[in-house]
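The chain below stands alone and is given as structure tokens, in the form predicted on its own.
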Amino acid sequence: MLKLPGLIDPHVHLREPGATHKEDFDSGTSAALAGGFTTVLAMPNTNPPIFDEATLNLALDAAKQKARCDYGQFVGAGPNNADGIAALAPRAAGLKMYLDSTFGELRLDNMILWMPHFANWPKSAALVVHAESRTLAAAILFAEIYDRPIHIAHVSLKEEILVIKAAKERGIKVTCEVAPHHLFLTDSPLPAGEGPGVRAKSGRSEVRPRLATQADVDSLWANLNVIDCFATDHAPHTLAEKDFENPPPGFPGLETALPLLLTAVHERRLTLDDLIKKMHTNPKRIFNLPDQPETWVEVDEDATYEIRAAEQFTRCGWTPFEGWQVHGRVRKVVLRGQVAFEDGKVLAEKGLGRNVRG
């Protein structure tokens, strides 16, 4: 058995409050354990969004009752909450700023709205931006202007990874993450019936940032040294919603990330040391997460199998990687000395998970 440290996913959407028919802290943290993750950090674009003390309490209360692995909750930057949100920094996983592709009360439409958040949010606390293409470059400029670290979510394009590389070379305080679906899927559709996965049905391929070209994917692989974290951006929607005429964007990913990346290790596209660095060491450092004593994951690295949604714990009931052949199956997860998952069964009780900012 291959023994790994407890993995950390710094970017998940657990849909609570407001959309628990897709996921909640119970089903989402069960999926996390099945995927080898012992800590997940939840995003704030829920309904209502997590953007003040009352809504943060709402999410944390649900997590305290339901979470089976450790967790943190981001707060969201809105157009009108910059003055008060910084006071919540000690209780939050970090601040999330949506500079592209979101709606409602967390939409920051212009750079004037960014300024007080960059100025007020403590430099010692994580600040994560959803920023794409030129907006990403603008966010890096703000990191330089305000002399503070930022973390860029779900990088997907060649131009983005090269700009981040240049910024790092200049000493700008920027880190970044890439989601497995941006490493393994492209925007090229497959004819119906030709091959497994999301590309055979275009409605289910909706995700933000969008799937990119093969050249973009190749550039991410060529610049693995620039990527600090692998993060799933686990964003579940039901099959009915994804098959709708105007499907919501997002893929589930907690249970497929590790086997996909272990397959890349098997194919020598990635080293095991890099996998551990990007799924444990770096997210722990970037998000200032506590130690988890007596915590590890046991993986049968020789196991080969097909990914099947029917075997997963996520409530959404599908995966874009249906039918993919992978290497490496999670056999056991131990969290603080207690067996939390073993041989396909979640053994951790609801409420076992601890708040990383508790």
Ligand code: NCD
The other form holds:
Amino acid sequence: MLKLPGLIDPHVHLREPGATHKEDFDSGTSAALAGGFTTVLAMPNTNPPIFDEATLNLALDAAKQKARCDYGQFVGAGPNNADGIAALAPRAAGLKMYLDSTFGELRLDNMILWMPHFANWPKSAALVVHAESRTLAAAILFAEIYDRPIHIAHVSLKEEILVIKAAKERGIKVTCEVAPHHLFLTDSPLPAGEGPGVRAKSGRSEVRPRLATQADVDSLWANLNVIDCFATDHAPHTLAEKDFENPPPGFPGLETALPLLLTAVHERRLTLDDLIKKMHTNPKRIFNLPDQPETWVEVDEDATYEIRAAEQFTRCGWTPFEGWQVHGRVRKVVLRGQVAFEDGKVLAEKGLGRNVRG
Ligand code: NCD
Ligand code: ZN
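Please supply the corresponding structure for the form predicted in complex with the ligand (the preceding block corresponds to the form predicted on its own).
Once more the chain from above appears, this time first in line as the rest of the complex follows.
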């Protein structure tokens, strides 16, 4: 039996408020525990978005009632909230800035809108950017101009990891995360009928950033030392939504991340020390998270099994990794001395989870 520290997922979409038919703080934190995570940091692109005191209270009230593991809530940078939002930094997991196309009220269309956020958000608080390709280079320049740390969400391209590597070598304060689906899937997934996995050109392969080429995937594996964190970008949408017209982008990931990455350890593509660094030590430092005393995850390293959506706690009802063979099963999760998950059952009560900024 392998013992891991409570894992931290710094990038999840729990859909509350506004889309609790996809997920909520109850189902999302249940999925987290089943996946070996004892802390999740929730993104602000909900409905309404979390971008002022009233909406932050809305999300935190729901989380307080329903969360079964610890949580933090990001606030979103909008075109009009740069004056007030910094005051919320002590209560937020961090500030999320959508610098590339995204829906809704959190889109920052031009660099003029970035400036007051970079100027006002406290340097000691995390600032996470969704910034792909050349936008990522612009965000790194902003980190340098404003002399403050930034964290790059879901890196997926070779050009991105190479630019981040070069920026780190220059001493620019940049950290980054990679999602398991960008490490294990490419833009040419299996054609229909050829075994397990996500189907090419179906709504189920839609995700942002898009799945990339084999060369991109190879360069992420070749530059593991540049990657600070693994983050799921757990973005659940129901099968009815994914298999309909204009499918929304996003994959669930909370219950598949650890088994996929433990399988990589089994195959010697990753060391266990590195997994712990990227799923506990580094996110704890980057997001300034509190200790969780008497908290650990027990994993049966030798258990081999098939990933099945039917066994998951996420409300979305599917996984892009359906049918994949993995090594390593979460047997037990203990959170602050209480058994929170054991042998397929979530034992933590609603409300056991604490706000990391509490
Ligand atoms: C995200 C979601 O569903 O909230 N989807 C995704 O594919 N990562 C939103 C987004 O990043 O646009
Ligand atoms: Zn996301």
